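Encoded as structure tokens, the following chain is the form predicted alone, with no partner shown.
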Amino acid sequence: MSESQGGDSPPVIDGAFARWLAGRAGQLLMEVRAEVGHDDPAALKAAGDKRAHDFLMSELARLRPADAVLSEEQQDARGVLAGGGTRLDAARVWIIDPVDGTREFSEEGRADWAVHVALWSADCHHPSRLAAGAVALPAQHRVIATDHPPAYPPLPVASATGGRLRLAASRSRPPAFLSALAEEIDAELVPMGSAGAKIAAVISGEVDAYVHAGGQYEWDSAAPVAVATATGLHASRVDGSALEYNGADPRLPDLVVCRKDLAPRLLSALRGHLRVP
């Protein structure tokens, strides 16, 4: 990985810990690819959930004892903490994907899968309350996160010479409408696989947004929400509200993640597609 995952040591601050989770966890998977390989993405697509989510639970389960955790792949987990009370009760949690985009983790070549780690306090002043975040592209080589978060993204050539906008878009589940969003804001569609990818690529300004509405959890945005927000992005509801998490249901349908300056009119395109009040 090209940035710092910190040492053999595990930090003892909460982002360059997740930070080092998430790079290792994404160290792991590249493992897996290279012991399973593509042959059978069902049983490749298996194994990487379970070396890394067994990962995550373990190293979580050793230096953050008191904390729950909130898992794609253990949505109940340490559901009744070790002192009394459920996940809900929690001061802190971490909301964690092992493997965010499976389906490109399990085909050859392709690089837009990522690992997620975020953090949830009950202390964070931020509306999100997203403390602390972590991303590793383990393809890409590179792990983001809010312990140094990048740099404000650099307007992309084509946004700044009066080009088309550019919108990250779901390969397999796009919203219905962003067709229609795509065409009255004259933005092109550019396909991608999990959701950190694309948040990441808003981040590094290969693109200008992501939109998505239609289906997802927690879990999905958590980790690359914190890093994008902490970059000094914009981050909320299709209709503009702010991002809830640790929440009794996990589902979080939709969100949009773009730059501050195109949000007042990339949200007032979608009252118009989603007839927002």
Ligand SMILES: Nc1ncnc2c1ncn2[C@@H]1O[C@H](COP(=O)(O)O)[C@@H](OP(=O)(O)O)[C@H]1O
Second form
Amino acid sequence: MSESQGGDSPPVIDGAFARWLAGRAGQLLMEVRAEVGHDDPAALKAAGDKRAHDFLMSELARLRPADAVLSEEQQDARGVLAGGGTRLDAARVWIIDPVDGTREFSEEGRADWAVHVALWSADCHHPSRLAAGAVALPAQHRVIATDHPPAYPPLPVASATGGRLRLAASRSRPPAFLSALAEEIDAELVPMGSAGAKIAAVISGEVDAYVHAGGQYEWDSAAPVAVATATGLHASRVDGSALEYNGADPRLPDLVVCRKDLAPRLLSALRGHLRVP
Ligand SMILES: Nc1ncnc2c1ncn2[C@@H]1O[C@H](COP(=O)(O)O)[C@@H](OP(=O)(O)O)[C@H]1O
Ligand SMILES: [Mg+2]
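After the form predicted alone, can we look at the form predicted together with the named molecule?
Full assembly next; the chain just shown is listed first.
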């Protein structure tokens, strides 16, 4: 059931639970799209955000009551949890983005938007401490998750035949240096919405890498980074340092996700574009 929406009853194992939760929120978002329509994009965005957020929050409260949650709508690290303490004292924190690629969600025909559900655990040995994660891509009819990580991506045809690399980039806010970087490594830019959809495109081998800088938050990348890492891909800050989650400040402004073979070349090229303090 690795690409399915999950079964009917909520799974006990966290990775399968993340898949179940993200898949169900995705189904709700498809219903919202059908009900509200695309005539008023702002109304559709607001309705989708609310329906998916309310569903994720109520299911997490019902099925994982002892865990904390970090989401776009609930990011205050100092907010006291039901059992006492704050998110920063919690052993387990769900990092969720009810709709990633909100703009694309509101645009008719676009499939580059996602639901993100990740679990940060103080006990996890990986530097990111992401113990589980799922990315639902409802309009692509798939959910990818850490319980059954997707296979390591094949070389995209262009790369395998010596053609240009393909770099996924934000449609609206690509890093200022990206065009120069792409030229330097002979890559073409592939504009796409949603961090989750872009990382899913790296995982499937549709593109070679996703590079972002200039602003983003933990919920934009936690779930897809959990899946990419479980798949065996490289995921780091653009300076090569580790991605860390559940910080007091949820800003996590940059990242690069790519195949392991490409990481040294991409990080070396990126170094030339980073401002050294
Ligand atoms: N410069 C920036 N500052 C803050 N958030 C940014 C950003 N660039 C991208 N993001 C966020 O990262 C996600 C993917 O962006 P993009 O589609 O442009 O690649 C979006 O999340 P949301 O859709 O959840 O708001 C977007 O808001
Ligand atoms: Mg987002």
